[in-house]
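In structure tokens, one chain follows: the form predicted on its own.
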Amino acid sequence: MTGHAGKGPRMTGRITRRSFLNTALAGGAAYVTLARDMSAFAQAGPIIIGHHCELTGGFASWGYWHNKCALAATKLINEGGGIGGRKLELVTEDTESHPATGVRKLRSLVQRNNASFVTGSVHSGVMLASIPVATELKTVYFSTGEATEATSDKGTRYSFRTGTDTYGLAAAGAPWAYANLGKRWTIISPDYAWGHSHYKEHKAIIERLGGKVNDPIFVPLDAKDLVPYLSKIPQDTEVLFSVFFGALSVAFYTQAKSMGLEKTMKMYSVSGTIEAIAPADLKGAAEGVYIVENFPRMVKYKDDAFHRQFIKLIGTDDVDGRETDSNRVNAKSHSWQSYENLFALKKAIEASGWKTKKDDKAVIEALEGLQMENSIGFPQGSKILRKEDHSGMIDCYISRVENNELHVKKKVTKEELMAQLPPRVDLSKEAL
């Protein structure tokens, strides 16, 4: 599936076609200036950015929001004059939440649709399969999934991520959870890259702190009945760390609740487990669960004009992240990346003076160490794209489900995280 954004009225800055015509009819020097600006916007040719998005398949409930956020960013950028005076054209391909399909669609974005840059997949399997292909095609690829390998041993000079990863999420939440929830852990997750990565990162921290991590319980992606897997959880477990998504999340929460697991152990997780799901829709099954969020779902915990403007742009409320004209719930801890990635590329393209693909080296160098200040372009908050591993250093939040709402209990700043997260690789030294 291929879609093109930005087909509404052409705009340059805040100048609509109507205002341009009104000025032209009025005559004067302004006519010449406006004519020149609009001509440049139209004639320089668009900058095509691909969106590698899960519109269907297991991650479709997330992909809907990644697509909506990317479209909102595209509209805002074009209304502000585009990128370096050129129109941004967003071209979207559906990965179908499948690695092999995702690779084929990535090639289509670059080779058929001429995308110069790509904001990429939130599905860790698709993301990790795509990075070698993007590198082969010499195309900057922004991952939005969390498997740390994308900005570690599987990363390249072309791979970036504005959001955090399993390495960062473990550092943000595991020490607090160890101190406050319990010291003997069991980890249950889907049997794929994201879950395996979380297990590895959390196990390392808990054991370093002196805790015990039981053998992991990996669940097939097509499982419907989780009771056989939940029954394997050791009785001495103090903290049950779960990593699921979509329908598997619903099955986990409801079936764990029916078994009364929360009565004997603390339930701990990351935002992906409850992405695109309102706690109220689980009818109390998630009550008391601790969640590490990448962006507070409740606006009051990061209450600023940029955050409020962002949720207005994408049409959600300030409590559940629910779409104002439907029952959909924003996958908010991840979908902001497809929005901010476009502004990060705009910032790097304009700073480097990029005109064509031959200038990609300058864009990559501009992205390495890029600082992004909290603004309408970066509503999640100020952050840095670390030079060495191309990883986003962001604020994280430890929240708890209380009365069917996600209430922040602790903010972990990007500065605190950077002190705990030395880069494991230096991708900036790779030749281009």
Given for the second form:
Amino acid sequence: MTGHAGKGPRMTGRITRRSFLNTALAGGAAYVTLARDMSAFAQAGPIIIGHHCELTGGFASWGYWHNKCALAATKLINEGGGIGGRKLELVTEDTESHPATGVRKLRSLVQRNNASFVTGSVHSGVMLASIPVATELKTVYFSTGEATEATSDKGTRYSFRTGTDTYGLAAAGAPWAYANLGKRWTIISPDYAWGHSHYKEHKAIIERLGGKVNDPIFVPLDAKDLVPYLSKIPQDTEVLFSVFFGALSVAFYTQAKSMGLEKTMKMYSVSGTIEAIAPADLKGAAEGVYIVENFPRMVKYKDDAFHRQFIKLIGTDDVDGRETDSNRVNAKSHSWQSYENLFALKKAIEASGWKTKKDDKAVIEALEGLQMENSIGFPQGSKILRKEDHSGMIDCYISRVENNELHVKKKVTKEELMAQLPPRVDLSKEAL
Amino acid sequence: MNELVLALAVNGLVWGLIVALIALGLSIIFGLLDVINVAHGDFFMLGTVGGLVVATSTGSFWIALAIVPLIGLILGAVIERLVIRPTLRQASLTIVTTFGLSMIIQEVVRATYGAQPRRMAAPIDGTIPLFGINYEIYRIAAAAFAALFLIAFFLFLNRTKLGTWIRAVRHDPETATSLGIPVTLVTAFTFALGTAMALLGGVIAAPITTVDFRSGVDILPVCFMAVIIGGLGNLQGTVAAAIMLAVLEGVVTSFVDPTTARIASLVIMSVALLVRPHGLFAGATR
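Having seen the form predicted on its own, could you now give me the structure of the form predicted together with its partner chain?
Time for the whole complex; same chain goes first.
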């Protein structure tokens, strides 16, 4: 064997300058070709977007819909050719509706799953805990919760929100409610950031308009019997503004109704209080309540082809937003964000020519001030992602529960909302 | 203000009786079996869900009230055999196993029944004026049911042969065995009885609170507080502590904001435990 190998021409021939140059050139050409092919392959690979979602825990009834909406958007985007010709790969992690778990899962999405962008949590606690981490990881993070801090003093260049916050909801609903429902308000809410934020924003508007806001009633999150708290509502209250979610919402409506509060005061609330719950399932307990919606539950109040196609895609009816093959009810005023955020990212990625994480600055600049037109990608309606505070300026709706259905009484356009809602920060000036 | 204090004291008594029924189930399981049942709140939740399902399908709350605790008895017996018995008499291990059980129960209900919270209509409509507030008649009825079941339980425990066996097994299982008492069977029945009481509490409380897969998470700490403050394993003490806690928090709420009231009642109870570390009623009955 050794002898045979010794007789080979390469073993016997000397390395000359010509052969060296030939080999080097051939090797170099091969390297360039291989590198170019590998780069092309990498670019043709999927764009990974993380979904930071409450699949279990206290927000599970909302998270189900956020997940369903994100999956529907992913399917639609990929059927339409993906993002800039690349497949969208959605990776979902369950935050368990818990801030510490949420932070861990966010790191997992970015560091283990290599998510380039994250569309995130509807739980205000998870969302506020996640924004500093997303910023540390230099990853664009869309939150879907309502605590205003996410796009104000705790917001960063990386945090965005297409939906409303407590600041926006107060601006959308409080002036109308003050004019039409009453001047003396009492606010009852859970004793945590979301409720406190609503109290602060609404109090400022009602007092500016000349109204009176009684001391707030903050209910412990684990309360089951609400009578001790409901019985403290002053009897001169004209408008009772309630901010609850999930099980506490049902307990509130049930026990307030049993005490006959709706007979002496107007009941006013925000969509979170009745998200994932059909008024009919409350068996009349929510009758007469006014609610600020971000996306009308009944399709007839935004009756266009895109809205109808959207509910068909996610499989709900056109009255309650109830799933066609189950009793689940869409958390519609929030879950649309998990759908539209993917289309917003698609639009910004394609407009900026983003290829890798190195191009994030261009995507962020494209998202700042992004205009979104009413379409199948943005079925909630036309909107703008305001440059300064990264907040979505959207149409809102003030609805009333009548005969167990949510009927819109007043549409507040995004232009009206923007006039009431000057930006409090300018995140676009932050260095990246 | 005086009227409000009275109204909240009465409401505390009403809610306390319902909590006492649930906490008593926890107390007999701990006091008689040394099982720290972290899944007890989830048995309460199963009572609310089962109550709504049976009431909706039969059209009668009263049928649910009769059937669901019986289902609880069977469920408790099955769980005792499969989950509890392998770890019996090892209190720390029972925490781990019942914690796992708790997660399984919650997730099974979430995956099958759904995560959406629901309302169960009260079987008795109407309110009565009570010290300045409109008070729901069903709450008074619910408290009466709870009181009735509590009395029935203590009669059963003290006046029947099976009740005597349960007390005997608790007192000294070895001697009970030597006397021919079927200890394994009594143990299984005791756990099943505690489970059934939680489900019964769930059915009674469902029209007042919410039917939700996580509703057991919030009720569990209150039940544990009643068990600890009443004196571990002291059944009468558990009932008294549950009522005292609810009345105390209700009364304090009439003077300060709800969160301060919660803190104040916890501080008062902590001080009480510092003075009597084995519970307010320790030693009365075990």
